[in-house]
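The form predicted alone is given below as one chain in structure tokens.
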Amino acid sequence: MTTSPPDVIRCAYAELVVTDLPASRDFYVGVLGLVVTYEDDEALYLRAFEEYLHHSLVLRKGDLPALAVLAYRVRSAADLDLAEAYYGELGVRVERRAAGATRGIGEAVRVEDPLGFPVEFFHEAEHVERFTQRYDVHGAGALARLDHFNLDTPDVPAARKYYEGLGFRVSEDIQDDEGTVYAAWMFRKPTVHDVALTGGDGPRLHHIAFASHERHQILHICDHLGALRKSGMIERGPGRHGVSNAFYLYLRDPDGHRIELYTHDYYTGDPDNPVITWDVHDNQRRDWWGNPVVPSWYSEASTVLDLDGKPQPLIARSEAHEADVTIGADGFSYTTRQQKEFKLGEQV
């Protein structure tokens, strides 16, 4: 490449289609408690409590559960005309798209990047009240910000390889002793990430997830939910991850949109910051305390779509998928290599 890339800052943004605008803004206002900064009959602007920008999830209705978009901001409004020209040389498809062009958001590229994704690119914003002293509106589940995408992706070291010429840089990643690399985390902001990509046929939108700042406003969520006698919609959860250390709660939204909650992750700023390796038989990777992943996690995403507004052809993954070698604490793991785990069952 001889252009260089723009400067991305952190993730910014994800606009979802909705079939049920109602069914979604009861999900995402009533139990999550995201703010409204608009809404009309197609579509609801959303942001967490912290966040001064117009919105940080777009929620529009359509036919198809589907990601329309993922957003990055960049540095400034000079990055554009390097994102412009970047994508450009890379030979993907690009597109301008004038201030306005999505509510609250200023001149902006959108481009269908190497991976198959629809991906933007903005600086300029609509600021809105920052609510982060607003207790008067806090729930008991307070959501923060916006904190990271992960997608499906079928060829992990390859996508690594596209974000490291973005300027991310990796925190973990999942391989096996052969050298199999089923998961890497990515980042921009000094955080654990700010998009996660798993091993898996794609491009799919695996989850988008929002941080709080403490557990107890994960857990109130998992009460709310109760309350309401939808605890059908927590997926997986609450528990602590091996990969970030980050207490977590994953999600389904009324169209099947995975949802992470998630908090306590770490410090990633300084420039020599190490890299962690899981085995990927390490049963403790993706839950600190070894319980299981359910099958749904790994095998269902959201379909993403292209500029269009078409759903992409998936790739299917040629490799291992992480679901085919081990499910969490389900006995192919271990929590030390000298002693393997029982199997329930391997009796029979």
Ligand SMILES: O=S(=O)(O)c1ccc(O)c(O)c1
Contents of the next structure:
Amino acid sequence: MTTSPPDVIRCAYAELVVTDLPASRDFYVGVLGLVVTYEDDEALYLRAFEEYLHHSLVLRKGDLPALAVLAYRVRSAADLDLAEAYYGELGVRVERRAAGATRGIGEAVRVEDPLGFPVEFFHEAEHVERFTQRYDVHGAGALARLDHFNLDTPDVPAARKYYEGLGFRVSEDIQDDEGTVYAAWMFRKPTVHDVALTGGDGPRLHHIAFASHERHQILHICDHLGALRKSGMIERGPGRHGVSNAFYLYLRDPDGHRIELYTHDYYTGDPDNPVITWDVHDNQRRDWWGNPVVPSWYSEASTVLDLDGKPQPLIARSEAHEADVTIGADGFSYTTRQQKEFKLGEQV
Ligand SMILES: O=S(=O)(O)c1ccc(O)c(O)c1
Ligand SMILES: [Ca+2]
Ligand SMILES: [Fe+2]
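Now that the form predicted alone has been shown, please provide the structure of the form predicted together with the ligand.
Below, the chain from earlier opens the complete complex, with every other chain and molecule after it.
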């Protein structure tokens, strides 16, 4: 590459296609408590309480549940020209979008990246009220901000190299002793990740995650779903991750899109931040208490659209799938107590 990459600050918003806007509003606003910046019959523009840009999530009505775009904020308007040149040199499809092409977002560059994902780079965006201290509207399950995207992609080392080209650094990854890489977490903002690469058939969106400040907010959302008799929307957790150390919960929205609620990972901002590599057979890597990862978490993910709104064809992962290597939902693995012996986990 001769051109410099755009200076990415952080993951900034995602646009999901949903089939039933009122049902989605009941979940994202009624249960998750996200703030409606703007809504009409076609779309909902939502933000979490600490966010002052127009939105961090767009839900657009459509026939096929899918990811329409992942957006990263760049440091300056000049980075849009860098993005256009960088992706032009990569030989992928590049579109320049005028300010307002997406409500609340300024001029942008939208690409089909080398991994097959629709990705947008923007700098300008409309500022709206920041609800950081609007405790009068927070509610018990208040979410603070968008934290990361998690992407299913067949070749994790290739995806890692592509994101390193964009200036992302690895904070943690999962490997085996033959060097197969099952997942990697990469960041621009000084937390564990803005993007995670999960080895699997792709391109697919595995999840998007919102961060809360405290575990009790995540637990309240579990209780709230119970009160609505919608506890079935809980797919995995609540629990404590090994990777990232975050307390987590995974929900499936009315269309099956996976949303993670996440709190308390750690600071990664120094240049010598140590990389943590986990053994795929360590059953505390994905859940610090060793709870099994439910099979659907390994196998299911959202369709991804190209820039014409058409589903991207999938490329099958050729390396081993983590779910197989750990024999079902983490069925056989070891804990530090039983070094190298296998602990028979619960089969779910
Ligand atoms: O399950 S893992 O501990 O590997 C994990 C860590 C951080 C995440 O954001 C995640 O989705 C999954
Ligand atoms: Ca705390
Ligand atoms: Fe996550």
